[in-house]
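Only one chain is shown below, in structure tokens, and it's the form predicted on its own.
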Amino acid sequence: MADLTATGPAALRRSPLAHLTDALRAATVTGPRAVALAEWPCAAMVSLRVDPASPAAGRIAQALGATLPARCGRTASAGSRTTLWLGPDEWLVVAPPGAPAPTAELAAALGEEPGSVVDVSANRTVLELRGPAARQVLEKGCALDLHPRVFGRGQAVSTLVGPVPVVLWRTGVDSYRLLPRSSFADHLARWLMDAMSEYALPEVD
């Protein structure tokens, strides 16, 4: 019978995008248009629904040690979590991969009242991709505008990257997280390897 004590459900889990580790490395470009495309596997995920007006939201702001964002983009982080704006009762919390999803301490500073709070972590997976060329690899697929002046560092949407929905966090100056659901992972990282190729070719004068 298969072990699934504190241990036994990492060590059974496997990544959506588990099979293309060697390719998303040999993807790489180096140089001064270089990027780079790696999976985060396995991070903690947590969907919450709360009024963010209620009792329960402060609790839950408590629990987090940040106040959930209030408007589109926003995000709060504490310590290894981070908390993305999807909705206005709705947000998602990010915790770095190997950490436990905060599911039972959300639930307990919720309560009774309305609102969920759910470990969506086998939902979706995470690509980070980082480098100079970075922001011009999604730009080839991304209708927004993402210059730094208009999203920022720390900023998080949902969108469409090429024809995966994702949300798209910008965590640093030339580095990008997208969170699409596990499904379409495999679609997007391919997706994605195909749009850095370019920038492997010498530049022409």
Second form
Amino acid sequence: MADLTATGPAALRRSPLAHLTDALRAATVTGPRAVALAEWPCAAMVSLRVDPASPAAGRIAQALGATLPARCGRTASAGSRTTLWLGPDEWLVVAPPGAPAPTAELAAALGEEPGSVVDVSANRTVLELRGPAARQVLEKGCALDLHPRVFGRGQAVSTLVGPVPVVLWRTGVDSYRLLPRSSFADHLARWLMDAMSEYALPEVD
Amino acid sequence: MLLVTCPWCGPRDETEFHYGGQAHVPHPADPAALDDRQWAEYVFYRENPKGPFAERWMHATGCRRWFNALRDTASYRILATYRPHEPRPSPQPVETPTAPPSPGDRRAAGSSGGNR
Ligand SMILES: [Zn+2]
Ligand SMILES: [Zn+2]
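Okay, that is the form predicted on its own; can I get the form predicted in complex with its partner chain now?
So here's everything in the complex, that chain up top.
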């Protein structure tokens, strides 16, 4: 036990989809309609709530190096961190796996003003879906218009994919991140693997 | 599928929302002064009109904000959605088309989950 505590809680952490690593890899579809799914485990996430018109919001923007996105769908990136709009006074700051959650600096920027800064890294995990068929896979379970003219690179929205509430974030032409709550991640991953399987076969005319 | 226009997120499937009952029901200014009947009326009694009805909705799988909608209970058409601190819009029914729309008018008459 002494050894475990010596390595710290981060070393003990187990991602919500660790048990599916091999299954996700095996579900990879190659060929003209390729699509692949993987977990982006243990990203750092901070929930931020503040009045966007307050001086604190200005200080927080400075700390993040980017203005807080003001509208549904918008994100703002600076360095390796991206801030996603979740609501009119609510954002999710995402930093890559291994990076420290910027909780302390954001809390300092908030100061005594009303609002909150909470490390929610364990609340959700991140699934990465990429490949030419990725959008078609998502369209089986998402009612939003995912065409790039409406949902372009760098946009993120809270919505449903299949039966699971997620933040859906388009990170590239053919790549998406899905952020389900940890307890829904297994179901979403299996739903996506099932949705991907048909693209291994030739398209039916 | 009914589209509901969230004041922050725009049109989304009805399945993303929760219904919250009649809007604009003020909390009693002095709850301790109410007798049982008055308290029961505050807690349980709601209007049940046929026609435009202001009600609360919540965008549960989106921005998680409460807002108000003016919905025609007879047609289920949502006439307007608005933020909690905005006043109730006057019910200008998009309803009652007097004549069938001319072909060029199809968008104007046919579209609309009903909006501001
Ligand atoms: Zn419910
Ligand atoms: Zn919304």
